[in-house]
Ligand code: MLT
Amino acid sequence: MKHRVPEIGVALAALAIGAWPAAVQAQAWPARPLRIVVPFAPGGSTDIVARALGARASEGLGQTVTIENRAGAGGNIGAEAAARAAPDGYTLFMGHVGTLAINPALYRKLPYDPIRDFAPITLAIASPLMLVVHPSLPAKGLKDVLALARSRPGQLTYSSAGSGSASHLAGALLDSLGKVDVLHVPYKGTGPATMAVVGGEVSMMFSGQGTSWPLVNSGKLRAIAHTGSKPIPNAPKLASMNESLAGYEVINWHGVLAPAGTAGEIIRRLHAEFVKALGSPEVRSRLTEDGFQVVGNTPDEFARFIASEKDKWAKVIAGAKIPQE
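Write the structure of the given chain, one chain only, in the form predicted on its own.
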C-alpha cells in the first residue's frame, strides 16, 4: 500500500499533463480566422445576413470572419460541408429554414442531420414573406384572393423559386388551410418567378420583402398580406395572413450553428459575440432595412425552434404530396 501513493500521484500528474494542452488550446481560442459556410451563392438573403454578422462579430473575437459560399443541391452541399468540419470553433454554418427544416422532408437521403450534426448558437433573423399579386387581379385583401380561388378552382396560379422552396410551401399551406386549389408554377429561382407575376404569366407569388417592396412601390405588384404573426416594420398597416386564415404563418429565418461536438465554452463565447453583433446599431439598421426582424435567442431556444419547424414542414410537405428527391 505504501507504494501505491506515488503511483496514484504519477497517474494524476500524467492526467494533468495530458489535459494541459487542451486547456491551453481552449483558452487560446480563437487563434486564427473563422469561416461561416453559406450554402448559397453570394448576394442572397443568407449571404447578406452572414456577411453583416461576420464583419461585426470579428471585432469582438479578435479574428477575421470570412464567408465561404458553397452553393448547390438546395443548400445541402454547404450544409454537409459544415456538418463534417472539425468541431473546433473555426467553422460555422449560416443555416436557414430550407437547410434545417424543409430539406429533411424533401430529400430521401439527406447527407446530414439538422438536429444531430449541428450545435445551435442563435437564431439571427426572421423574415415573413409577402403575398403579392399582379395588379390586374381583382383582389385587395386575402379574403378576396380566397373567394376568387374558390370560385375558380385550379385557375389562379402562383409562381415559386422552385419545387420545395419556401415560396412553394407557402402556397401549399395556403391551399391546405384555405381549402383552395391554386395551381403551382415552379421557376428556376426567385428572379424568374417574380418576373412571371410582373408580366402577368401567373396570378400571384409569396416573395421575400427585399424583392417585393420596390415592385410594390412602383405599382408593378400589389401587396395583399404578409406571412408573419407580428406587424412588419416596412409596412405596419399591411395585414397578416393569419388575420383571415387562422394558423397561417411562414417565416424565412436564418441562424448561426457550429458542427456538433464543438466545446461548450466556445459555443457560449460565439453566442455572446453574435448576439452582441445583432444588437449593434449598424447591423440592426442594415438588416431591418431589408425587412429582416432581428431575433438573437439562446442555443436551447434555437434548438427547440428548429425541431418545431422541422415537424411543421414535414406535415405540410406530406399533406401537399410533394415528391421527395
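If the one shown is the form predicted on its own, what is the structure of the form predicted in complex with ligand MLT?
The following holds one chain only.
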C-alpha cells in the first residue's frame, strides 16, 4: 500500500525515542503531490531538466510532481522560496551552477545559503552552453564576434537568464578574457533571453543547447562556438570558445535538492527515484538529444561537488574581476 498510516504502536514507539514527527512523516510520505521549484522561466535548461525528471520520478513516487517556475534575480527568488519551504519532502529545488556556485560570489547579499539551506539529492546533468547570434550579425566564428565587438565598443549586447546565471557568467568571461565590452541584458530565464536574440532585441547569447539547437537548425540563430573543452556530440564540428580564448570554460550543471532538515529516509527515497529517472532510457535519450550529459551521484558526492564548484567560481569571478551585483 502506498500511503501507509502508521500504526498507533509504531507511532508511540517513535514518540518514545523522540523521533516524532520525522519518522512518522517519512512513513506516510508521499501522501500528496510534490513540487520542484525552477528558479527560471519555462524554456531554459533548468525547466527542461526538471520537467523530464519530474515526470519520470512521479511514476516511482506514485504522486504527481509539478513544476513551479519562480523566476527573477538570477534564480535567487526561487532558491530563497525553496530554502524557506517546509522540509517535509514535498518541495524540491532544481539548483544549478548559478544559484549554488556562482551567486554566492557574485551577489553582495544572498537571501539563502547554498550549503547550509539545502540537502543535496543528486547531480543530474552537466552541459556546455552555446554562443548563438542573430543571423544578421556579420560573424561566422568567435574571432569575427571579437573583432566586431572591438570595432563597435559598447554597441553589441548579450542576453542572459539573469544576473548570476550561467549565461551571464559566460558573457562576463567573454568580456573579461576577450577584452571586449559586450553589454549584458538580463532576462528571467534562457527561454525569454534566447527569444530576445531571435527577435533581434540583442546581438547574442550563451544559450542552453536544448533551447537554442532547434532554432539554429531552423535558421533563426547562428551557432558560433560552445563553452566546453571537448567537441559536443550534437555539433562535433562546432568550435570551442577556448580555441580562441585560452582558459575559457563554462559548464552549466543542474541537480535536485530539498530544503535542509528534510528527513534522511525521504532523501534516500528521493535519491533512488531521481537516479532511476536519470537512468531511464527515454529520459536519457531526451536529455542527451538536448545536449546534456547525464550524471547522477550520491548526496555526499553532490554536496562535495557543490562546495568545490563554489570555490572554483569565487576564484574565477575574482580573477576575471567580474563586478558584484
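Positions refer to the first chain, counted from 1. Computed from a predicted model, the values in this text were never measured in an experiment. Rigid core (definition): largest C-alpha set, two forms, superposition within 1.5 Å.
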Examine Asp113 after superposing the rigid core and state whether its CA is displaced by 2 Å or more between the two forms. no
For Tyr248, does the CA position differ by 2 Å or more between the two forms when the superposition is done on the rigid core? yes
